[in-house]
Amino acid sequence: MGSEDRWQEGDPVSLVAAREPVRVVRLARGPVRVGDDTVLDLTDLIGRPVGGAIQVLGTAFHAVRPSLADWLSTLRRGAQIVTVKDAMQIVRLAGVAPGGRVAEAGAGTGALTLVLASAVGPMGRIVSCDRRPDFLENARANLARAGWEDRVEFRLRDVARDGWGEGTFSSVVLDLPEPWEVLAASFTSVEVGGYVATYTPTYNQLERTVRRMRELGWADVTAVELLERGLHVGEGGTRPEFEMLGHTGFLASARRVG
């Protein structure tokens, strides 16, 4: 975005300030509700350069274009979400790239779907399946907030029972309690050279998933866990934070090579 980039009515805006949670709002004339208990009037932003400061509730915020991190931090929750640290690693493990065609089972709230849609870009396509219509509606609403709903096709489908249907994919991502039940259908639906990646919370689920990958002939089978520890940075006093984001889930991936 250059210096001539200016706000227009209807644009999504991230309001960013130190030690404050990010607020994302759709720019409109007049009062707009943000969350459950805040009403803002950002009319004065319309026509002004992106990045300028504005006083909100007595605090100076900078108004910028929302990033993927902003959309994820303000996600409308429903089901438990895949954390950012795991979602970004899934993108790598599943070989998700711009222009890719990705099949996802377990739409949930759409957090992982948002990350995948960002990774494939405007020329890519996500087919996101869930057997619960309420999860699909919530995920669809979150993708629409980010303006990426045109990158995703939502399907009410039990993939473990019915498979993926027509078409082939460059990557398959499974956020399901029993991903091993979908690995056979995924093997025939993913392109040669394509990947599958799974997210499971327990060792038993991981063991059964990896065993099934090997039985079906998936190659390059990998299993990892990510732990995230922040650092408190101070002059002469830098140290690890006392709390860390520990176990959230186990990731497994494999590749179809023949």
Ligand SMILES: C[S@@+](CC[C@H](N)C(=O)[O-])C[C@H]1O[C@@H](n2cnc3c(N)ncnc32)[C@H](O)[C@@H]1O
The other form holds:
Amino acid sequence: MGSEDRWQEGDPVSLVAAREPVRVVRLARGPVRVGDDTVLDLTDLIGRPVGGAIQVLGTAFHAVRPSLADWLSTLRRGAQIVTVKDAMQIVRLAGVAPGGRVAEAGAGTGALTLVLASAVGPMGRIVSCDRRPDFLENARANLARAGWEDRVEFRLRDVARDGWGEGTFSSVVLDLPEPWEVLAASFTSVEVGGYVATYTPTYNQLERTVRRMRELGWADVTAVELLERGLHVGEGGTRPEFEMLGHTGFLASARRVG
Ligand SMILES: C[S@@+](CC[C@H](N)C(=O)[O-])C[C@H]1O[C@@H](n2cnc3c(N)ncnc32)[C@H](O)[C@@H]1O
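Now that we've seen the form predicted alone, could you pull up the form predicted together with the ligand?
Following is the full complex, with the preceding chain placed first.
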């Protein structure tokens, strides 16, 4: 039998309860601030087994180690973030795998950066670029909260004007308004066999992106949109939810084969 997993001072903790948004806190002795208006004292957790229940603000929470979904739902927002369903599909379309080396722009809030850092794992590397220093700092702080900052190199860079800079990559991921401006630089920075994936909110942007991919000789050009419909599950009354998110963005991908 392995030794029991116990909480230590400094650990990140997710507090999970029915009908409550998840809260992620750093375990410390004494009161800690959570969000803008809540202060919690979790000192009693230190030394206790992971997964136990704790009374916080009159509610029974379970204290567990944070998941990727917990980190994404508690991000400090800067730019508009990619939705989780699209981020996961970008991982597939861009061929991102453990140990991968991924170039990404723009960093924005760092939501996609978190998903990519999770997908490449501890042996992988992300180069995340943005032309706005304030967004880059916020994204860096969000990665540091999750403890994955050592997987990411942040570069203050206008990639449409200056390209990616040093390095070659197994994948390139573009979530910025004019991805077609970065496709030529991406073609030379991605290895043969590597992929590019783009995320754009309008058909016009998608058309320009795919046209440029074809002009530059990218292979296997594909485009897709994902619609996610939640299901209400009740015994004898299971049906689709009445409301759904009707539009997020369009995904395009291509591969360098020569
Ligand atoms: C929609 S946000 C990216 C959101 C990010 N993927 C996330 O999930 O948090 C677009 C970002 O692209 C950046 N950007 C736009 N044009 C750029 C360029 N030419 N070079 C670098 N960054 C750029 C913007 O500053 C902004 O932060």
